[in-house]
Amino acid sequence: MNGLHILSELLLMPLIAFVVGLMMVLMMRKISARIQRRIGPPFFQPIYDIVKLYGKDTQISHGLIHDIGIIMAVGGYIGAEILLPVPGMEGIADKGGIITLSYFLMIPSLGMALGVGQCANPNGSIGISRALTSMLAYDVPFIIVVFGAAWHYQSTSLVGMIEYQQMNSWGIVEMPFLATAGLFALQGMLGKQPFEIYIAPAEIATGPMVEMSGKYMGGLFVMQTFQLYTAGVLYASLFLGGGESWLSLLPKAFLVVAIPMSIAFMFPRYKTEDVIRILWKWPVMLALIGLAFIL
């Protein structure tokens, strides 16, 4: 019975992540529209987009690696969902921990690199080189933040971190510098303005997505829903005490995603070297100051 219970959680957690991620995509578009003085899309527009993309005939496949790349891009986040403890469901979070989760978060970018690399399109290659450079830029402060949080909580288990915060105070109160650095890293991880250089539609024809159409583009859309959900819930678990119920967790996760989205549409896009310089300067400096206070 215990095995069936875990199996049901492993199936239900990605489904919940997908549904909540769709709402986050809608929120992101609404924020963009309001900032630009537009009305924005209707409530069910994200679902319409996925149905439309998967309903198209995808006749162009550049080989097995092209297909595997999309599977890795989506599968990396699906694996991350079962390592994120949420109210009523822990999956295998107590066994995997934040270190395993950090590795899973690197898989989607690598999968996209494999898939687009198979296409041999110069625009895609430029986009992937920029994407991997951006990943290197935001991973440095992210890993420092994860290490600092694990040291402070004396645990690499997200379950233990949440329990600590619920018995004491939130991580953002006890580790404000690390929490701020984590928010910076989150901005880069989501790949939104001003850190969207690897897409740069006006320069390289949407970069990695140039050879992705139909079901492939639908897969990337699904990946984005998981990406937004994972980023919001992970930050809430590390610094905002997680949630004893969905009513307490979801507002935190939506707020965490809304903050970088609101900032994103107010700034221009940075160049690749600027992305590295900014992410290795301010977030890393704040993270190191935060480490100095807790070590």
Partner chain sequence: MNLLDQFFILIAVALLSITVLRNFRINDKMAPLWYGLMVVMLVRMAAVAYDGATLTSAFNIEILGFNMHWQFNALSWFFAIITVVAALASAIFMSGDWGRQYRELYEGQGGNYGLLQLALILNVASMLLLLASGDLLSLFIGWEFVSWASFLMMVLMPSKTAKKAAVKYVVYAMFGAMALLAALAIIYSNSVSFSGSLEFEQITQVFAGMDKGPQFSLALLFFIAFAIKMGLLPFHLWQAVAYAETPGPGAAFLGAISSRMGLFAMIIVIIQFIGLGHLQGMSIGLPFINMQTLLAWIAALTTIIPTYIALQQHDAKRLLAWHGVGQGGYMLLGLIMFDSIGSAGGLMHVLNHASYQAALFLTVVAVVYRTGTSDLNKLGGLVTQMPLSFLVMLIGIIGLAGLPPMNGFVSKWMVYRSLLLNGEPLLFVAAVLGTLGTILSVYKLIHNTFLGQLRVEHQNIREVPWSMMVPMLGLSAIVFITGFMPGLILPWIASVQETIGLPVIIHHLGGIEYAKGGLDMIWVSGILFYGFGVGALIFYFLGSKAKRVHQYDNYAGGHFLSADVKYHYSNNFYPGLMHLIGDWYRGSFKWMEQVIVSALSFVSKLFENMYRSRQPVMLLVIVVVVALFSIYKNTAGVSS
Second form
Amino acid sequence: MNGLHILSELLLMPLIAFVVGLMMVLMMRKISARIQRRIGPPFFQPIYDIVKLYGKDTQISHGLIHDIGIIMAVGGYIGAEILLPVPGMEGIADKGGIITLSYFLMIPSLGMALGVGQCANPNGSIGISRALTSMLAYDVPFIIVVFGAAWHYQSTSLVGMIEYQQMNSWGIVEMPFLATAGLFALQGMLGKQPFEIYIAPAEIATGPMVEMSGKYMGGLFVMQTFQLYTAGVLYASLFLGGGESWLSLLPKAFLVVAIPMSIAFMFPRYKTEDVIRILWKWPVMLALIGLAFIL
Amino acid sequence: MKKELLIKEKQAKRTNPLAHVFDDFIDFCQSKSLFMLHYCTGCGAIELPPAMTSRFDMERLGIQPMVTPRQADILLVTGYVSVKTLKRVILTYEQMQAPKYVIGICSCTVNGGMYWQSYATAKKLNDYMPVDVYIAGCMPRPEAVLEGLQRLKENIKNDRKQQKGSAWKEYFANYDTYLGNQQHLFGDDWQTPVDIIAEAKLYGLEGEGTYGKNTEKLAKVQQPLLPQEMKL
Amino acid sequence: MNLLDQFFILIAVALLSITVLRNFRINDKMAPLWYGLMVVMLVRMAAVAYDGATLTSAFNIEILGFNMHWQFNALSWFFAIITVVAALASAIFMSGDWGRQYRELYEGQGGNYGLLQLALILNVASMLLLLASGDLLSLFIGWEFVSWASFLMMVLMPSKTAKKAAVKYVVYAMFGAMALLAALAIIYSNSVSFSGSLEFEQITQVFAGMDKGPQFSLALLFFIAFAIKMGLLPFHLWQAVAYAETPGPGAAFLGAISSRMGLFAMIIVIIQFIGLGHLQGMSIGLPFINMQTLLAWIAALTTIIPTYIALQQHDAKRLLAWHGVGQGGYMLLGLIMFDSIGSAGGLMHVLNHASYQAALFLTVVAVVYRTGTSDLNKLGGLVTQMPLSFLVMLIGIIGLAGLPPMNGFVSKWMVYRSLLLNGEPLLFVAAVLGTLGTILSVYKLIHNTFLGQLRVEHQNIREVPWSMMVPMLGLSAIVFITGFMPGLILPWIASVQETIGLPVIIHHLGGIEYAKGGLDMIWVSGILFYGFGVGALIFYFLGSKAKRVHQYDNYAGGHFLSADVKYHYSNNFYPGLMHLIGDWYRGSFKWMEQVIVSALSFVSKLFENMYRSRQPVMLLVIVVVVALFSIYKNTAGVSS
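Next up, can you give the form predicted together with its partner chain of this protein, since the form predicted on its own came first?
Entire complex below, previous chain first.
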């Protein structure tokens, strides 16, 4: 691994994540439109949105922490993308591992929480309080799934896990229960209906996003692309054998993201306590059964 | 006359030939992606759900609803505006971030409509804020709403060439007039937490009409809300 | 005279100087100097930490045939450096303006600044004496000193709760000391080769020669003694209130390291000398539950329960103190795994916890210094007024929550990794649950203090003076640097592991080496900061500049915000969660404590009444009867 390779990974991995993430956002919006029997946005709509937001003439900031919050939100995900191994680019990713990555993914949320905090808007604070509560809810099944996967592959390195799956069989075949529980947790992690209480536009005015204008909102849109990409690729690496090449990885990642989206737009949302209740009951149960099989 | 000046000024600022391409691209994206905030003051709001959902599907035009003024590009005022409501509409408008557009839906926003004789209703919305597009009718059908939105998109796309989509600059450039109308309605101690003059100064949006006797009046009563600076 | 003797002399001189000069202003300047000198002495002794050598003091006492002696090995050194650095930070913090304010507010009402300085040096001295103990008797003596020194510090806040908490602590501590004494007695009476000594090695010998039952009770006595000091379940009730009510920097010191003395003793007795074999041999009821699993679960529950109690607190100091109790669980959880990564994580967490806990406590004290309150419902928006304190607290909470790139992440990562390697899914989930609860409550802490709406009455406060800022910044620098380069302290950990006979960790500057997934914090932090850098580039170079607005220029559904509208969202911060788990807070442990207290007071009343009864003749009769009976019994035994 020479310097040039490292440099290319540092630059290319977030860039690819961004482009793929844009397409995932488009897919999400198309799915929602189709389910609601609409046509949906044009192909370049995610780009238009982001360019427009960054091209705003005026915007407001509530202070330095507001700015830093957005930097942390975007920057944390850029870092996380580099720790996520993809075909041909797994040199740096090997330095991390699944535990590091799952904690890395909390950094953007923390950054956003700080930024929203300084906005001094109660809607935002309520949103963060709910977001952290639902993080507590979905992380319990997620962490059991991570444990199961790491135990099954006898490795905490994602690269090692992918190698194992490509030599043997996919994780989803060997650990169907854990894979299902993981998908369940993914729904909460992406904050999609029925677990989107912390956005709740009509109730708390999109919660954390309430005071975000211009490039602040643009940063959150960029963050969303990364979030979808991370979810798709991480799940594909854990259970669907990663990818020998981009051609085999991307369909898997898109498929993974499409499942929660298709479920999402058919549901209203649960109350916060019900989010915890449901996520601590069914996926945890599934995950524990799955764990009992592999231990 | 004024518009030409503005155009010239803008062109003088940008010497790079590619800058126009860039500006055009931004304008294009702005016209393709519009987040709207509907301030549902009257009955006109009932026409928006069909415009958004499967019958007419606004999203295919790149228009989607947003929730707070910070995120929004378009302020839809969908009906009569009482004096009390107008204060909130103005605050909401001032909290939106430029470029921002106002669409007045229904006749009530044009001239007070059936509330013409009401003592408590503001008659012409564009006395208090620059309105980009009026969609008259009582009420306009969703087709008319979409038609109006399309018109707005055209204006935004040709912003640099024709300065049609820049009505929001009027608010900064002629703030004194708008403020005068507002003061006429709400009394001389009227102020919002948003400091428009400071904003105009910061972004270089001041015009000849930014200052005047009304802003002087404001300066007397205003308790300026300066941002809290970090201090060591 | 070796380095250890010189170190002891230095401590004695410092103790003497502070005792004599404590009421003079010069002491303010000199006290930090003494701790600085102690750090220097410890650095000179660094060979102990890197080579795993043992320094034995020439000073020893012969009492009743027991030889009490003192020594320093890697373990003692590791705890000692944390103690002394924490004391240094606290001493600098209280030497300047904080001390002045304390004098103004409390002097004459029960607070005494000179006594506070004395309490600090007494704590440090007694803790160092404990850390240097070379046998069980000197351990016991050090133990008692530490208990009473902490008590002295706790009563220096003139409030009823503080006094009550301190008394409660002393009762607990005395119970623990009794348990330790009983354990010592058992060891002494059961020692196989009756040499009349209470060396640590006796523990192993005595254990080897015992049946399962006595083994269990002996282990239990030791455990009770040490768990009380550490605040492990079910003895967690005394600690948080007592520490929270201690005067500012004292709380930081106690919260950082004091209760870890329990862990230190536990490492020596349970990890080093009882050992894994015996722990696993002691099965309780079911064959698969042995002493090791029991301890691991106690540790895991200690991470969860106090953390979620912390989530309910609305006083910043109590919130932190409860987290201090909770984080103790991680240390034991890592150590009890008996493998290289887990025990390294547990040991490292002692240092990490001390650094961020002290920083966080000092920040809260700084906020109290300026605003006069640590009630989380009465603060808010202070970031613009006290930005550096905010930075320190931010670094501290990232450390406490165990997120990269701070040091808390490294130690917690090791604990998780070890649980993964040992195949302990439920313990793993328990540990993560603790972390998640921590994230929730530390966000509440920073949000309610520094973010959100700034109150009108706080609009003119300023950052705290440098005498307070410097220790805070120094501690947060430690939090960051040891997180970025854990390899700086991993050699110490490795020699501690060697000393106490655990497998030694393979480390490098960035973290640890392990075949199937190691950790390299230099890379991880590097990537994180690269990400932040790119994020900053995107943020600052794209888009127009942003206009700074006042917080009343805020979206409130068209409402006009003004100073008289209090809209800071702080009280009951997690209502959704509390709807669900609120009923689970039953206060069972409190209830149990009260039951024991009332039972004891009932018994004591009974005896008291008997003693004060109207007929003293009855007492005489009872005494005579008992005496006669015992004489009769003994003589009967002799004659037969």
